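Single chain ahead, by itself, as structure tokens, in the form predicted alone.
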Amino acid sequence: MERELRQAFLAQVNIPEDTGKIFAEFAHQFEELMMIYQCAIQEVTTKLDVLSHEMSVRRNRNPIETVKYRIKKPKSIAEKLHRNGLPITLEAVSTKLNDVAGVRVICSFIDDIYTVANMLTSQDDIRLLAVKDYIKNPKENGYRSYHMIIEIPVFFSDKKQYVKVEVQIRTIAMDFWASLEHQVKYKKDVPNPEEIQARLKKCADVIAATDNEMQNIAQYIDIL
């Protein structure tokens, strides 16, 4: 666990860091919370693996290219709570943040995105909490992706607990653009940032047009 979140939490509740027992208890509780999120990610990725295998056998074409995942870093968690005016507590992490655990699914074609989303959320143990469709409604900077917040049950030795996971589904081209845009956005002292943003937006539009044309070709030759 990174030092930043420890310090932020302890400052919030006015506990000096050298108060060993209380500090150790917080560290243990935070570790357990992150374990719960990691287990939730494993549940989601297992479901995606099963769907991937099924589609490869039954449909002779797998729309899922790759699956990536991550747990938000402690420093990022503390910063997001602070930005949103929330107390930096473990309760706030688990009840107020939806994206601590994240899974990203990369697909070949745009239609595959909606196919995978529907197959995943139609499973009766998954609760769909929210959807943001940035493919039909792109962000101003050109970002395109399909976002869902789901709750998935995780079975422990003494209980079943529903845990929130953010699932992002996008094409290979969308993921390529988003990865590069992220690097540029967080680089300091970028010259002419307005020009860079305009060029990135133009790239996003070209990529979107390419995605659409690739899907048209796939439909024409009947591989979808």
Ligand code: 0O2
Given for the second form:
Amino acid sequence: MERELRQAFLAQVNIPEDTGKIFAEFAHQFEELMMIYQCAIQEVTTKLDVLSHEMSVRRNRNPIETVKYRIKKPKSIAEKLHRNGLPITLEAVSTKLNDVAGVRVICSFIDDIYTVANMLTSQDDIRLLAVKDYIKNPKENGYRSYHMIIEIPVFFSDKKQYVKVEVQIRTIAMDFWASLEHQVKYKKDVPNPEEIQARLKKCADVIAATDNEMQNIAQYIDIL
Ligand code: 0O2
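Next up, the form predicted together with this ligand, please; the one we just looked at was the form predicted alone.
Let's see the whole complex now, leading with the same chain.
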């Protein structure tokens, strides 16, 4: 198990690192929980790979540009639980956090986002738990993206378990914006943060207008 994980959790729960047996058991359970999320990510990315392969053969264009994924880092898990006033326990991780397993799908056009979301959620083994449409309702800072919390069944040796995965779907341009904004958010000592936020908001507006116009052109030349 990563040292970072140990330190983040132990620091949050005030357990000295040499508590031996208790720690070893906790570490093992945490590792098992992360394995479950990792398997759920594999299931979702496999579905996306299949769709992507099918689209590239059966249609003249594939709405899926890129698929990325990540397991939330132990430090971020601990911080999010702490921020939300939740106990730093494995139970809280699995019952209260929706985004430990995250998959991000990058598309070229806005319409592609809804196409991919529909293709995924119309599969009968996927349960759609929640949708946040930050494209129709952008955040005040300019953030745009389509978020879904889904549950996907994972078949283990002794049981079938539904596992939550956050799926974020956005255009290339929205992704470009979100990566820089994310870095600004987590960077300490950003000079003139208000000015940077205002400039990023302007970029988000320009990007939204560009995404819309790109889609209009694609529709006009009939490639969507
Ligand atoms: P990281 O580092 O990506 O993991 P909920 O999970 O529904 O209880 P939450 O977390 O506010 O509440 O949900 P939401 O709004 O769907 O946001 C979840 C994730 O979306 C974030 O995870 C980011 O990845 C992304 N996101 C949301 N808002 C913004 C934003 O304003 N800017 C950027 N760049 N990304 C955003 P984390 O845990 O914040 O970060």
